[in-house]
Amino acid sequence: MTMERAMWIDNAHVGPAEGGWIDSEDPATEEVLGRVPAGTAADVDRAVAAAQTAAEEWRYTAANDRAELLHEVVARSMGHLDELVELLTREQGKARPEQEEEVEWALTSLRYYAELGRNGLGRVIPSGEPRTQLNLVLKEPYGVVGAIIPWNYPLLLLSWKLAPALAAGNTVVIKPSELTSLVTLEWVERCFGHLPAGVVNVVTGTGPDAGEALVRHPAVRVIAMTGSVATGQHIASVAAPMMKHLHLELGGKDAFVVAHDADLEAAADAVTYAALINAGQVCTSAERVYVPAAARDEFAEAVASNVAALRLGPGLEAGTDLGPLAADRFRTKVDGHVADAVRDGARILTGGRAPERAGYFYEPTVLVDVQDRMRIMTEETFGPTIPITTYDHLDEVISRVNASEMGLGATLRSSDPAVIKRFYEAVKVGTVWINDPLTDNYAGPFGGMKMTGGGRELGPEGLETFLETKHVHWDLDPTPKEWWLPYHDGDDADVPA
């Protein structure tokens, strides 16, 4: 029996919209899970009402209160875990331990924020005046905000956004994945609807209508949007006439360097992970493997024997490694990035086709004699996919890594001080990962460089970007200053006619 939900606006189910139903899949099946009303830029308008009477009193509302608030969110996420952890597993494919962690990774970023929440809104810095002045740098929320949420982590990176925002004193209205839509309505149903009302919203629907109708909408001061550099050029596009503050992650097209003292086997095993993670939908995921040219074969069949071994299958599936690919269009895009690479010249070692089952599956890839002009080392691939190339001098790969247009992480294999100080003073990413790839720490920034956005999520920063300074200057002593107007002694014997 497949679902039918509404959108959530100002703590009420809304819905259907005008504008219909939209389907959403399990893509390890291809069957319908449930339906979500398609939004219209009336459901936005109506969100965003219930958004800005809600912020009126919730920028207001105590900092131990919102934190107390939040933590109850995280608290109501405990008692409904394996119902969330099962119905994002069939929406959005990955392998249930995945998913486990994805939603672990959800709470501790509202565990965080909660407290970082406590922490400040602003400093008393030194006046001109000390006895008689008081200068304050305050931090204020915007209002509200608008986030768009992508589909490979629905409610990670729906967290990385609302719980800073929330913490700040901002509202939010949420436009999630047309492909994730449920489980984002599940989770904020059940276990944010303590909050008051209006001030967490949901309202679902394609990008050209409901995302469209949010980044227009002249009350939404703030978006944050993690998605593809086409789709943050266009909001950037938009929103510049109105002066919206845009937080954008656009994606990546992340190095993995080999370094030559690397042990080739922990390199193979470090990259199979850094490139399969979620099938390879990660943003930060490995899509251009560098090895030393005398280390490629070996290397290269480490890397093979490791993922012929892996196993395809629904998330939900005992012993699953990668599930499915979120719709068939992304294993079309992923297909034709590696056929296009065959041709060019390079060399499947294993996987390379889609299944003959259901599914949108795409069996991981491995492929070596890979040039950087080919698309898969320039374009995202978003797939199970590790092409590998090969390089002679340290100074050699980090130009090559930096040629990319896209800058958000990077990582390498060394034990050598001197050549990880090299590597991550040059190269032109927002994190660097030595050894241990695609760790986040939530006190620490995520965000990248050039095309990528220069947007950062997680640490202070995160909080940062959902707040606006203002500066006080206060003079307790209300006299007229000696420097003020007029500058002459008030005999006009002396003033020009």
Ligand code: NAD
The other form holds:
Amino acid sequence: MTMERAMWIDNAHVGPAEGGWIDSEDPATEEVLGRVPAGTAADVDRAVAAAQTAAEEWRYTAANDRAELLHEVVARSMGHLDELVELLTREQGKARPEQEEEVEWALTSLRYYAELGRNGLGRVIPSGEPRTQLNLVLKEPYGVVGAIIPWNYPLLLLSWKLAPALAAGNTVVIKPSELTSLVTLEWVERCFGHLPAGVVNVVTGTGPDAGEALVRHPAVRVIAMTGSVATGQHIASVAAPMMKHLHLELGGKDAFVVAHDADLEAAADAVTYAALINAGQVCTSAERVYVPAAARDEFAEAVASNVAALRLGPGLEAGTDLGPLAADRFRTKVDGHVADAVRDGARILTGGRAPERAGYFYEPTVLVDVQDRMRIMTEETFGPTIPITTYDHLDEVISRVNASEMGLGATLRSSDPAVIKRFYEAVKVGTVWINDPLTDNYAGPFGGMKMTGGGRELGPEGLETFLETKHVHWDLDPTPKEWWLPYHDGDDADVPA
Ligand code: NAD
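Could you drop in the structure for the form predicted together with the named molecule? We only have the form predicted alone so far.
What follows is the entire complex, opening with the chain shown before.
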């Protein structure tokens, strides 16, 4: 039996009026799992109106009370953990251990911002008239935040926006991905229902309809969006005339560099994880691998033997390492990148095709003899590929890493401090991992440079994103000042005729 879910607006279910339904599939079986309303601009208007009304009260709810309400979300989520993980796995696809981690990390984000929100980020600065004046730098919520979410980590990336936005005193209208709306509704309905009505709302639907209506709505002053560069560019162009505050976390093309001193077996294990977690559908997946020419064969063979041993399967099946891709169109793109590379001279060591079975699976693929000009080295592949190329000198590889128009992250495997320092100073990316790729630390910012968008999530930066700055000059002495107009003393005899 398939699930049917309504939207969640003002703490109530809202079904489809004009928009009809959107099906959500299990990518491991291609079966329809359920359906959600295809929200329209009218649904967005309704959600934003509810969020605007709620924002008046939420802003004045004590930060300590907001913190307790966010901790209650965590407690409720813990009570529904199994159901959440199961639905997330069925709708999104990746292996169950990775889904468990996703939920755990999403809850960590809530705990972190619940506490950080208690502190506030404003300050009192020394005033120009210290005896009578106060200068207050206030950090206040924007009001209504629009959160537009992708499908690859639907709950985690939602939590990175929702937790700080709420802790900062904003209300939120969420537009989940069309591919992962069921699990988003499940989480919000079950675990955020104790928040006052209108504080958290979900409008499901397509990007061009529901998503764009949210971007266009004049009362939504902040759009926090994670997704592709193309969608981010479009959102920026729509939002520019309204001078909206944009927080964009866009695509990546992360490099993985094996230094001359690196242990090759350990580097092969690290890249297998960095490239293939979530079947390569991570914004920070290692998508370009650089190894010293002399070490290429030994390294590539070690990677290929790791990869050949991995098990493809439905995320819920015990022993699965890699689930399917999220939709058929993503598999077509991955296969196109592999085919182009092979046509241009690359060699497949393992993988390189879709297995014959139901579901959008693609075999994890290791390629060598890859050139920097190939699409698989320049465009985001977002799939289970490990294209390996060679280099000779550190500065050469740094300039090739920096040749990408995107700048999300990069990994270096090395134990040589001089190499490590030169690398992390010179690469133009938002996160550098030395030896342990793709780890997050909630106290530190995450985001990219260049076309990746420049937004920052996590850490105090992730809270600051949802706060506007206001400077208050407060004079406690209301008597007129001697430096005010007029500048003359009132004696007209001084004025030239
Ligand atoms: P996408 O850009 O297709 O969609 C992202 C969201 O934007 C979805 O909710 C979609 O419905 C919405 N959208 C689409 N068109 C819209 C429009 N015209 N107006 C408003 N909203 C619109 O991305 P995706 O396929 O869901 O996710 C994969 C992409 O996300 C990859 O490029 C990946 O690198 C990127 N990503 C980046 C980060 C990061 O932190 N930088 C993290 C995860 C994923």
